[in-house]
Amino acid sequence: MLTKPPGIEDIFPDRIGRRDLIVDAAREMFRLYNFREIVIPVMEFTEVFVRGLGDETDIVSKEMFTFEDRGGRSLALRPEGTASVVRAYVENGEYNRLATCKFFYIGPMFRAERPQKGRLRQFNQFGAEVFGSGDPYHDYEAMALMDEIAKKSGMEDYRLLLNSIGCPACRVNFVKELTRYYAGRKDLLCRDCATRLERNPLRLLDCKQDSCQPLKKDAPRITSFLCAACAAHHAAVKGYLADGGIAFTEDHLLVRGLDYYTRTTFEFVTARLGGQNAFAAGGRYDNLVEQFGGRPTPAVGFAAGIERMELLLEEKPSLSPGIDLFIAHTGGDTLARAVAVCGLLRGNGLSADLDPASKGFKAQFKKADREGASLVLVVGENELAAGTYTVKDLKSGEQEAVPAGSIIEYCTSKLKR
C-alpha cells in the first residue's frame, strides 16, 4: 500500500467546514480592510529566501526543501509568504509605484521539520503585508485584523504579545549588552545557541530549548535600549491597541524566528497547542524590500497557521454544511423523474444528490442523513401519478405532499426557514 510523506496530511471532508469557516473569516475580514489577493509560486529560487530570511535562522539552515533544476539552478519550496511577496512587489514595478500596497495571500508552505501536533512539513497559512508606510496605525491594523479572523472564527482564550526589536541602529548596543550576558554563560547554552551566540546573537531570544529558558530570565532587554524614533514608534503602537479595546502583553523575549523584522513583533498564542503555542505572528519590515532591489520602503504584515487554527476549534460542533436535499425514489419512472427534479433543483441554486440504484427507502433515508440533508424529497409511484412530491425535514420529522410545479418555492422557503 503507497502511503504519503510524514508531516504530509489528507484533508477529508469533516474537516473542510472547519477549514472553511477560517477561511471564509479571513476573506472577509480582508475585504473590510480593503486587502487585495495576491498568487504567489509555490516554488521560488533559493536565493530568495536566504537574502529574505538571512542564511542563519533555523528556516533556510535546517529546514527547507530544495533542490536542482535540470538547469543546475537551485529551487526552494516556499516555507513562509513573506519573502515571496516581496520578490513579486519588487519584480513588479506597476505596484511598487503606488504610495501603499495592501495584499493578502492563502496557500500551501513547507519546511522540512520533525512532524508534531501544529507542526506540519506541508501546512496552510493566510497572510497580509502593507507596504509603503511606516506609520503605527499599520503595526495596529494588522494586529486588530489578525483579531478580528480569530474572533469571526470562533476562537477564544488567546493572548497577544508585542514587542519592539528596534531598528539596526538602536539594536547595535543591544546585541553588544545581549552578547555579553551570553558569553558568561555559554556553558549553559544549548548546540545551536552556542552558534547563534557567534553569528546571530538577536536569536538567542528565540530558542525553545528548556535549557535555555532559565538564561533568558535576566537577559537584558531590547525596550531598554530603543532609540527616541523607536520608543515613540511602540508608544503610539501601545495607544493604537488600548484605544482599539484590543487587549495585549509585552513581551520582552519576543524577537521571532526571522531576520527581516524591524521595530514591532507580535505573536497570538494559546496554552492549548503545547510547545507550538502561535497561530498568528507577524511583524515590521522596513528594510526587506531595499534588501531586495527596490527603494527604501517601510512595510508590515503578518500569517497565520490554518492548521492551528483548526486544532483550536475541534472542540466545536462539526461546522459540515450537508446538502439541501437528497432525494428518494422506487427506480423506473420515478429514477427519471428524480433525476428531472434533482437538475431542476440545483440549477435553481440548491444542492441535491440521489442514489441511482433502486434501493429501499429506509436504505435511502439513512443515505440521506449520513450526506446532512436538510430534506428528503420523496418519488414514489404515487407521487407520480398525483404530479407531487413528497418533502420530508429530517429535523422536525414533518412531511408535506408539495405539487410539482410549486416544488422549488416550497424547498427555498422551507430552507430559509
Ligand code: HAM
Contents of the next structure:
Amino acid sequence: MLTKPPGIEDIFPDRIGRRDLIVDAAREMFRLYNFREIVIPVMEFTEVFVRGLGDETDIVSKEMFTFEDRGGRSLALRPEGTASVVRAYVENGEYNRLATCKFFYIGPMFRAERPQKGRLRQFNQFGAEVFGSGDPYHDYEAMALMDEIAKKSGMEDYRLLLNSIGCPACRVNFVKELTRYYAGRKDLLCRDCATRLERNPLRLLDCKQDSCQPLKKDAPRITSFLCAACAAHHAAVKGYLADGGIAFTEDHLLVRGLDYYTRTTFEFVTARLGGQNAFAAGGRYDNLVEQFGGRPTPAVGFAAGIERMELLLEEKPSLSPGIDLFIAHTGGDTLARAVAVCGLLRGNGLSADLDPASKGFKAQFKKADREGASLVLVVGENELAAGTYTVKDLKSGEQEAVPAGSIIEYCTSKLKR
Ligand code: HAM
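Switch over from the form predicted on its own to the form predicted in complex with ligand HAM, please.
Let us now look at the entire complex, which starts with that chain.
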C-alpha cells in the first residue's frame, strides 16, 4: 500500500463542514474589514524566505522543504505567506503605488517540523497583511479582525497575548542587556540556547525547554528598553484594544520565531492545544518591504492555522451538509426518467443524486440516508404511468404523490420548511 509522508494529511469530507465554518467566517470578516484576496505561489526562490524570515530562524535553518530546479536554482515550498506577499507587493511596483493595501490569503504552507497533534508538515493558513501605514490603529485592526473570526467560528477559551519588541534602534540596547544576563548563566542553558546566545539572543526568550524556563523570570524585559516612539506606539495599540473591548495579556516573552517583526507582536493562544498553544499570530514588520528592495513601507499582519482552529472546534458538531434529494428508481425506463428529473432538479439549484446500478428500493433508501438526503424522490413503474413522483420526507416520514409538472415548486417549498 502506498502511504502519505509523515505530517501530511488527507482531509475527508467529514472534516469539511468544520473547515468551511472557519474559512467562511474568515472570508466574511475579511470582506467587512475591506481586505482583498491575493493568491501567492506555493513555491518561491529559497532566497525569499532566507532574506524574509532570517537565516538563524528555526524555519529557515531546519524546517524548509527545498529543492533545485532544472537550472540548479534553489526553490522552497513556502513555510509561511508574509515573505511571499511582500515579494509580490514589491515586484509589482509596490502594487502600483497604492497608498494602503490590505491583502488576505488562504492556502497550504509547508514546514519540516517534528509532526505531532496540531503540528503538521503541510498545514493551511489564512492570513492578512496591511501595507503602507505605521498607525497603531492597524495593529489593533489586525487583532480585532482575528478576534472576530475566532468568535464567528465558534471558538471559546482563548487569550490574546501582546508584546512590543521595539525597533532595531531600541532593540540593540535590550539585546546587549539580555546577552549580558544570559552569558552569566551560560552553564544552565540548553544546547539550542547556547547557540541562540551566540547567534540570535532575542530567541532565548522563546525557548520551550523546561530547564530554561526559570532563567526567564529575572531576564531583562524589552518593554523597559523601548524608545519614546515605540513606547507611544505600544501604548496607543493597548488603548485601541481597551476601547474596542478586546481583552489582552501583556507577555514580555513574546518575541516570535521570525526575524522580521518590529514593535507589536501578538498571539492568540489556548490551553487546549498542549505544546502547540498558538492558533494565530502576527505583528508589525516595518522594515521588510525595504529589505526586499521596495520603498520604506510600514506593514502589519497575522496568520492563523486552520487545522489548529479545527482541533479547537472538534467538540462542536460538524454540520457536513447532505444533499437535498436522492432519486430512487427500478431501472429501465424509470432510470431514464430518474436521470432526467435529476438534471432538472440540479438545473433549478437543488442538489440531487442517484445510483444508476441499484434497483432495490431498500438499498437506495439506505444510500439516501448515508448521503444525508432530506427528501427521496421515487420513480417506479406506477409513478411513470401516472406522470407523478412520490416524494418522501426522510425526517418526518411523510410521503406524497406529486404531479411531474410541479415537482420543482413542491421540493423547493418543502426544503425551505
Ligand atoms: P506563525 O506563528 O509561524 O506566523 O504561524 C501562524 C499560525 O500558523 C500559527 O499560530 C499556527 O496556528 C499555524 N502553524 C504554524 N506552523 C504550523 C504547523 N507546523 N502545523 C500546523 N499549524 C501551524 C506566520 O506564519 C506569520 N507569517 C504570521 C504573520 C503574518 N505575521 C505577520 N503577518
